[in-house]
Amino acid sequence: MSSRPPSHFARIALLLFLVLLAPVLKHLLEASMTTQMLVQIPLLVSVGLLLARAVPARWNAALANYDHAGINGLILATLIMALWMLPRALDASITAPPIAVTKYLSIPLLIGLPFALSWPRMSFIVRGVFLLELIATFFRMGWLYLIWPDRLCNNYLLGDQQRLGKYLIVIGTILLLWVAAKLLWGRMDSFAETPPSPPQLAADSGARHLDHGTPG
């Protein structure tokens, strides 16, 4: 748990965000599709992340109620993103200002913050399934702008296109390779609930055996 209090992490959401409404640095993040996907689009996630730090205790456990296991957040988080993850959605998101508006609170709102307050909640096996599923839409997207012979988006080129089919296609190989190694060789205590150790097991045997052999 982090020694900061909520506000300081609110503070630094908003602050992102302004920067990320900045015309300059919006322009900027918008003139490439994949600077945009790859960039603007994580960072405005990364604002929601931010919020869930300040979201209060007792608001999180009452949230709760409604997000068994968390995977009512994860359904709505994995909804929203597959939205802004399509061409028309990204190209609307330039030219049309209510859209572009939509994007700018929805990511935040319905991406990032649900999901982080949803994640400490989620089973090994949920976790497993969204990270398989991450790299599985990785692989297809990737695939999908890398082979479309035609321009999907209006606004940018079909090299561009193809650059982001290639960094997907890239992100997804990374990321199936370090979920393999982390089921291999690494530590999954981060995935779910670290089991007792063996000597806390054969203390708790140890225990029941004596508490059977008390005479009652």
Second form
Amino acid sequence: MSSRPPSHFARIALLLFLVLLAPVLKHLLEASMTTQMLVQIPLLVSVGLLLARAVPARWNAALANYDHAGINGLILATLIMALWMLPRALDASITAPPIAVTKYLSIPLLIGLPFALSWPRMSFIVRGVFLLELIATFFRMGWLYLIWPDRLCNNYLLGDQQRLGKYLIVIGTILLLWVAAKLLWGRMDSFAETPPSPPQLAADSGARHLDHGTPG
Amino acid sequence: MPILRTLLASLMLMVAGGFVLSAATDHFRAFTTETARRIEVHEHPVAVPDVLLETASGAHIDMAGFRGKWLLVDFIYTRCPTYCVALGGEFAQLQDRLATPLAQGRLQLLSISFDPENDTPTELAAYQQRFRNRGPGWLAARPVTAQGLGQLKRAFGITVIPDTFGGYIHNAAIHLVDPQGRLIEIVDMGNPDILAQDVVRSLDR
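Now show me the form predicted in complex with its partner chain, since the one above was the form predicted alone.
Full complex below, order starting with the chain above.
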């Protein structure tokens, strides 16, 4: 994939963004809490992940000066993700147009993009902490949605909330099993083994996961 | 030096992120729309729009016509099998507990239907009767125009969504409107005693 020119990924990102912007699809995905959180938001994150591959290597190298071990990309992405975990933010993104615009811009540009740029810079430890925290968040949110007796979003039904809770726990479990399998049988590259030179870094930045890096 | 620069940038990101999250949650008090609207109303009372209503008796009354009285408002639809049953029962209980101010005309209970197409005056009267309406002091009404209904829903922060059984799900609460026609408090239902005490205190203020 990394042999494709950067503009190729920018075009795919733009196309995906425009598709998600289509009123019919927006309305369809926002009709249920489950599809908003498990389809719409992840796809908006993907727009940012794709966009990262179109960032010029020079810019990325400049950014790396302020992003030792990918820490700041992770902090930014985490903070904005926390924002979009607020039930009232999800509600407002359906009913208030300015918040909808904020959602459509902040999720790709402030979650997907910085995360994808920072991931190749992250060490084994940082990646591990992030992944386990991500899994824990799936479980926490899933448990919360399953047991909460009231609707957290005024725009969604209680049954929808509980179904989402169930799915979040399922996804958390799959992620956990995947990480466990990786630890037991897979290759888990440490940052020290793969010192990325800036050009290679730009080509490799993207939504790659634990198998990124040199074999062995 | 990248480490120091990174640390500095981290601090800036965390401070900025803290401000954003604080602003998005009313200083970490409101994580849901429902809590947010209660805080909002409590801190910045909302002027209730002058919307024309038709009551269960068929009479027309403007929301402005209630000025000078305290108002307890809830939003219902008469076919509702869940929340509105609880709300209706609670309003009937409040009629007992607040009999004096209601009789004096200082307080009014008002149930507004958000389903005006189905909730004709006959249906509204039947709804009140189901909870053994104790007479004056409790009005059930529907907005005359769809525009009026929209204005009321916006001002009171009511979200109505269809459920899977042909009815509606809505955020149910009791809304306190002061004699100047301002929505000043939104409270949960289920505590008629506490609510009655609060209302009496407000009346005496």
